[in-house]
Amino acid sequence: MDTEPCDVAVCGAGPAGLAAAAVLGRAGLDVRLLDENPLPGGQLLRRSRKPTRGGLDPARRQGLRLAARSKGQNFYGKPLQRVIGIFADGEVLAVDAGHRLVRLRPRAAILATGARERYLPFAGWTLPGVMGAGAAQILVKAHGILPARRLVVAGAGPLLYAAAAETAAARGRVLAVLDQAGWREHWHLALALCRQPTKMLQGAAYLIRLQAAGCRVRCGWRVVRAEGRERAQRVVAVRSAPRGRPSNETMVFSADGLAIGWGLVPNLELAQQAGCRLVHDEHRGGWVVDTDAALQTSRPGIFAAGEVTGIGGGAKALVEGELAAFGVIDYLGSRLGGQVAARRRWLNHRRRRELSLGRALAAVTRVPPEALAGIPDDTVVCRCEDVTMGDIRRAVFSGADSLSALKKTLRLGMGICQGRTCGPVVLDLLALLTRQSPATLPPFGARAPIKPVTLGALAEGRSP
């Protein structure tokens, strides 16, 4: 397998990535802009069977005039290439299209590599028919296939809602949003999103989208049981009473689909492999990368973007994939004139107001301690090793205090996604069970791959 050079190596294609390699194209350098989906976009810009132009989100509009763009640049020639490992010394090992392992030694890198949505596990949530927001997104979307003939949203944060829209758009029935935070969160939501009117725009358009399709919205509302044989069939949900105890107060709705999400968490791994630093801050998402002002991490020449460094949405990417390319210039030697300095401090600017409101993203879709102790005894919480929340009690009680020794004691997190589903949960868990402040409890580590790859790529790949 030979090493193939390049200047730098953009991991992740979403508006992070997209924005880094849009200013390090123009700037002349050689960047690979890496990503596991067959095109660029990510999450925020995946691409629906209806042309759009993005609405009234200015961060997705800007987003996709970068992805059409980017197909004239220089890095974007071809099918992206799938990363499965990064290395301390900067080397990059990627998989192509036709299952190849390509090897890369880039000059500097630019971790871009988005974020996954957090779960809460409830009696049920295993059914069939019970999936994320993002996926149920994915499914209207990309597909057009709707979720559910009687579709459930429930979690907490934004998400949900434009979930929930996206599928009454497309004709499907959504009986219901259930958020569990209050109003009292959300009105300090709505004092952040004061700031930024397009998106107190855009939520008021969700909502009046969901209201006539005569879709039921209600805060401080948690689901805890979905019911049913073969499939859900049944959601129940509580009311919360003040502080977060569950009240008497119930409601059940006959659906055939339940869409849950508790807002978002970092794509670690490829950092963690890297060996950059990591920190945590509750008002950034739990554990993020820490940078410095140019967004480089502790390693020198590797670079961190959106939302590793933090939850705050597309506009905050797409500000910080900018200063992570001018971080990456810099660090390569090259001048940056006067008019370039000036954006910086623009964008710097733009970084805080975008870190203001993701602090009032963190307040919205944080999970009550009282949510994390109703967890019945028998409900599944790592669904790849069939882990109960009566295994992590009982281990947690006889010493396992750390995740390193849930996973040698129960094998939790060695199923195929490797912790990405339970592992945010069971930090949670461990923090509220052994009284341990989260910041002491690090994640699952992560090694190389960081995905599955065939064994036929390994053997071509392997070195002569």
Second form
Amino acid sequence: MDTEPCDVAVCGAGPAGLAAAAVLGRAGLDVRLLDENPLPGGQLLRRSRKPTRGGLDPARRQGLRLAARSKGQNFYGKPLQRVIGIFADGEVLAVDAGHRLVRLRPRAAILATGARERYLPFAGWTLPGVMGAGAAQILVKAHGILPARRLVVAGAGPLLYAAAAETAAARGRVLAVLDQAGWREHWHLALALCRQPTKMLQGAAYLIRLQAAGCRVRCGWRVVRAEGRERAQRVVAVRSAPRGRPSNETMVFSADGLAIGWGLVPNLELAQQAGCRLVHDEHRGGWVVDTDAALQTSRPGIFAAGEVTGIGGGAKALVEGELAAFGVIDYLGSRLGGQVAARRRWLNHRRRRELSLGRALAAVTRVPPEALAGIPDDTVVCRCEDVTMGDIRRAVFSGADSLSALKKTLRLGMGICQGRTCGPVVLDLLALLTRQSPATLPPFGARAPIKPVTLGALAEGRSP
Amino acid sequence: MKRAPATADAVVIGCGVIGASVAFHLALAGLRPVVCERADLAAGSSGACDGLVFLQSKKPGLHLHLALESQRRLEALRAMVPLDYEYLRCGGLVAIGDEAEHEAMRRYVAAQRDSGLDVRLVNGPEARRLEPALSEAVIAAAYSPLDAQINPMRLTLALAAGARQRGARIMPRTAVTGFECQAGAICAVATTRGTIRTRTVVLATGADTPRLAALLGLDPPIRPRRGQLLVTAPQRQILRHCLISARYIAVKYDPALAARSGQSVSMEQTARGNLLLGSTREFAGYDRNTTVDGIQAIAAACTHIVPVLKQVQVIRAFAGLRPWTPDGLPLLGPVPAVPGLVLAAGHEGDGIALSAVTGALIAELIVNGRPRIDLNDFDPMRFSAPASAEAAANGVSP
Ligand SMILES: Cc1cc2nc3c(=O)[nH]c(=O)nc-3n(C[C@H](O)[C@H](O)[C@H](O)COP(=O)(O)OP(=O)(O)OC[C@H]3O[C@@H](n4cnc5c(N)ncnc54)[C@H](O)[C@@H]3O)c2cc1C
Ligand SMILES: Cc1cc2nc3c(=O)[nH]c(=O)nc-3n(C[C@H](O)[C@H](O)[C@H](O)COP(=O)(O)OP(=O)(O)OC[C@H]3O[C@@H](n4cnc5c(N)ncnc54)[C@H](O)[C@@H]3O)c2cc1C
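Given the form predicted alone above, what does the protein look like in the form predicted together with its partner chain?
Full assembly next; the chain just shown is listed first.
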């Protein structure tokens, strides 16, 4: 099968990808917007059953407008295209819903693959009834299903409140939101939000709704155990004493559902596979794609935008999408109109503001060492390959002091999910157990195909 | 950062399967070697390969003899190391796709039987009785009950752990950066964690060997020959045997053919149920990336032979660099120009299978001055002797 030439392949149709594609389309370029989801919009706009204009959040409103418009344009004609690699010669390989390969040869590419939730293992986290906060949100919003009869939401970061408030709005019973970060970290977040009144309002609206629904909101508490025989029946939390000292204050909830999440980690696999350099920056959420000011990665012609360059929310994604598009237009030698310079200045200014929000987000979602140190030995960390905390401690003790060494010793990260779930937390664990700086511990590598694809799809049209 | 010891009985460079095996056997003989590994254990080709101990793919003669000896040792070693390496004598099939291959295999199998291998040809229906997943495209097969498979990463870790138990020191993330010589002989090895004084150095650096040898002004004719591999999600048992295509044997020893003919196939199902599907044979420098062409070629060739694989998902792909040599045989033994230097590299696609015997022979060479099996055919200097003109005339340079 031949490759199809085009100007730009935008990988990921979240806010960043949509914003980029809109600008590139206006510039008259032949753009292909590829996303593995059936609908454009990424994590920000996914899964609403009711038609909505986005409520208070300006990023969501703008994103929805872009998504609606993109559907009418030829660049988003085919949904469900999963990008599985970008190769040395620039070829972009994807696979569609019918298990057919899509082979593009763009002159430039934008990586806008977004982020996923980050999880922390604790005793009982593999019990049925324990789910990601994002999954709980999807159940409520996209399917109209309540995640549990009595739900506890626990972990860190603003997404917990969104998940809890949306469940409450659908008349679900939410017993508590347990936020690991203390008031101090939240104070910094509130300061950063001061310059973004709509987000502030949205946060307040969540809290008011939760209050009205009788949900307890507790900061500085973290879940240590889910108990139950067949499925989760009780959730046990402890108060994190200041400066990590252990505390014996506990709370027990009788709940049949527990939604968890500790902020987001970027989806770096495509960038890694394409050979783009990463940098470690704890203020942006750990390992992220390294870019220059025009958002070009270390690989010429490949740009990055949105959560992959640092966790910072939907508004940052929109701004970066547009900036990356301008970068691509420059790179391709196309001409930009007169007002573009001013627009870019304004976007860069906005980007700095959103980055400072990202910094505050990173602070509230940072996993405290005592949460890692307290994971019991029999707790499963890598669910695909059944690797326990004890296995990891023993392997580290006998000399495995890197992710790749753990992988070889324990098969950690070798299962279906390829370490997407356990990788980030194991990096934190390794840093703690071996006293190495996280910046010296590289994440799992990635090679094409970066996501599962059938052999039949790969073999199609090729003689043996 | 831990410093390297000031002195050592011997320094082994590289902790792939070969370095680990050499260290294990040296420690077994009472020496206390130090192993310097640039990255992690099994970071090179030994962690990016299949685990076939496939006797049928070895050249009849000394090569096969060595492989048989190595297999016996791999079976015995299980009781001497602290980690299970999933050794399974599953038997192996060489799938034959057309009459020309069939004819070549008839001669090949006869020569192997003469070398003492238990192997026979079976027709298509018989092959499918042995391995029901095979398609009608397989017209015949060669079968040996001796072929086995192993987890190569765990084998490397197991040998290293066994060496450590017996007094070897294994140093990951310690790169060798230079050598010191006195009157032409090696007297010390410079590493990123300090200098180690020693009079015996074993180069077990696989495809990286030319880079290290260059520091001593040597250029052994080892070149990286890339192999891409696909890994599927775990499956219920699909394959009972390990399997290669007849083309695999041909391509292995003839790079010119590798360029002309279609993709050759190797398949095994691991203890966890994942299938390993390989593999390409390409000269692409030190590039360990996978390519569209390589991935597609493997998928097409494997689904042709085992059609049920079409529905199976690939969850990962990777590439390793086989240490290729012009005649397909490793370079084992001393280098007279640099006293103290011993080469144990260049095993191409056979390093896992030959690991045990390689380690044992190199240890015997270092400890007793001469190994039990004559290493003449593996002499590292064989290509610089006039005889190499013949290899050159065969046109088999990369
Ligand atoms: C689970 C979850 C819940 C969230 N909930 C909220 C919320 O309630 N409120 C809020 O303000 N923010 C929320 N966020 C954050 C918000 O979604 C992000 O800030 C924003 O969407 C970032 O935009 P992006 O374009 O960088 O990435 P994303 O929106 O994540 O978009 C990335 C897109 O790339 C696609 N993609 C990734 N890899 C591939 C591939 N290989 N091939 C094809 N397509 C690919 C994905 O399908 C996705 O559509 C949530 C995030 C997550 C992960
Ligand atoms: C796709 C594929 C499939 C294969 N299938 C099989 C099979 O089924 N059966 C089989 O028997 N063989 C197979 N092989 C071949 C086998 O993998 C190799 O022959 C074997 O791994 C070589 O081992 P080694 O220890 O010599 O090299 P390596 O494993 O590459 O080890 C060399 C080590 O040296 C280290 N090193 C390099 N430079 C330095 C330095 N300056 N300082 C310190 N350390 C350094 C490297 O980091 C590396 O760890 C396959 C290979 C490939 C690529």
